[in-house]
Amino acid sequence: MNVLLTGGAGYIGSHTYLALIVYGLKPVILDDFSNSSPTVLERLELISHKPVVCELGNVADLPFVEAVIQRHKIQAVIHFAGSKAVGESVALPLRYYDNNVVGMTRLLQAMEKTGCRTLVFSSSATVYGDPAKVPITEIFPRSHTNPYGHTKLVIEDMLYALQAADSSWKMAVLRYFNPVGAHPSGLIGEDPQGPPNNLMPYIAQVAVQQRPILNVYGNDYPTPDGTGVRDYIHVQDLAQGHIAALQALTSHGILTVNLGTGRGYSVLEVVKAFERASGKSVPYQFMPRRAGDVAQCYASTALAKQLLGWEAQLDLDSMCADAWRWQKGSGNVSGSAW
């Protein structure tokens, strides 16, 4: 099956490319390099050892993707394409909707017009807003706190209505919790532009010194240590998902899953787990609660497991140990978001 893989260069595409090779299948990345580094496909040729198909351009360049489609006999397309910055989505909302919805708007009339009708989404647990309880389950219902998470929501119920309207599309809403960690070869991985949005990269970045200390806001939530309790995953156990979705679209028309470990981990947790990897120290300091911030967020699992046959391996231990061998590798190069 030939793949193809929207913003596929970036930092969950690439350990996906990755992913599709190991199973055999042929993905083709599709990057216009906006938040992303070329270096990558250096490595991902690299480690796989077979060439990298590269389309230069932007997947709202309608006639561009279809070309692309057909040029390419793409069978399936994984739209990781778009931007993703919470406070960025707060002060630039008119490119999160250009960026996000009209791009994902565009693609779907690209693989309208050529008979590409199977789609796996990168989606989000923003859709969730504040849940009232956890661990969340996918019919929860749906809200939103800033623009980023909005247009998740309204790209979700844009693909609900296509599959409605036209039972030929095959499409998997895939909503991602908290994916930290790297590929284990260190090659490749999370390298934030400016500072981090994650607490993960913050805390590499704090014990290479790159910055002084962690903020940690808020200590008096209802959590066994005061911080907030996140759901984390491996980036690697991610790809997987991706994988499992493909297959499952082969018997659902559409399906909705979480993609999490099912567990939560609190902010000194993590803090503690990276010390160990890391042997290093991460020295942080206690702040005010930010606004909008909840004590715990954390997936129910079973449906994946259930229709995906799906489920994370790696523990947060192995988060740490790899985001450690990528931090520190000599190839991180800053200013690329891999």
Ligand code: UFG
The other form holds:
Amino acid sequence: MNVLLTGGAGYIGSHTYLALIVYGLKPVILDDFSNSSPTVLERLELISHKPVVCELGNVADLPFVEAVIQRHKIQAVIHFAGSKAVGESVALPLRYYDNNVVGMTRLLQAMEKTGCRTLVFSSSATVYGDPAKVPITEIFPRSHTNPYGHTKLVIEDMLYALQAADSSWKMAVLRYFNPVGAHPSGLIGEDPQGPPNNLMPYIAQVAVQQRPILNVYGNDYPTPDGTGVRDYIHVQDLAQGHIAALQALTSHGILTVNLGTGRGYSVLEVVKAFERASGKSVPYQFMPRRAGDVAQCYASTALAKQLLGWEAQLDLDSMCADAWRWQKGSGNVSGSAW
Ligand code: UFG
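Provide the structure of the form predicted together with the named molecule, given the form predicted on its own shown above.
Now the full complex is given, and it begins with the chain already shown.
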């Protein structure tokens, strides 16, 4: 099966690329490198021992995407390309609606025109807003607290409407929890531009003394140690979830599932696990709560098990060990921390 990965050079896209190769599928990357580096392609070739097929361009370029789908006889699309920084979405909402909602619309139009009707979409646990309780099941009410979250909600609704109008579409909506970790080779991983917004890459940069101290946002949440609790999932497990979703679409029209581990860890538990994995100390200080953060967020995994036959295998120690291997090595790559 030929599978188009939009944003395939990015963090989750590149790990999914390798999972598809292992599974014997034929991935084609479409990326404009607006938030990734072409160096990733060399790394993918190094790991897979196979030439990477990559088309340079934007998902919103309708004639280009149609031509790519036809040229490579694409049978399914996994759509990773999108913007995902919450703070930036508040500052630049139009960029988010354009990149995410317009980008998705154009991609769907290209797929419709070329008769490619199988899509796996990267949604997010952000669509649950501030959940009333945990674990979060897929039928929980959805809400949003920022333009980024709103774009995910709007896209989900677009997909549901399209599939209701034309049942030949096959669609998987995957709601990611907190992807972390890196490929065990240490050759690909998350490459935040500027100071990381997310916890694990920030901890990793403190561990290599690239940053002096971790700010822990809030120690007065109603959680066991007062810090925020999240469902961290190894990016390798997440990549496997996409394979499972593609397989499940052979017998489903549309499915919406959480991809998480079902287990929540506090900020301080993650700090301790990272210290164990790296042998480095991670100094931290408590700061006021970060605007928009929730106390606890972790998935119910029952539906993913039932519909996809998938569940996460890797624990927090593996997530930290792989994130650390990547962090240690990434500083040596041509002087840039891609
Ligand atoms: N945190 C810190 N210090 C930091 C960064 C984070 O204490 O420097 C804390 C946060 O307050 C939170 C936890 O670490 O309690 C996790 O924060 P992240 O920023 O890593 O992740 P979030 O859960 O806030 O958000 C992530 C993605 C969103 C996505 C959401 C879905 O960044 O895009 O998960 O649940 F929408």
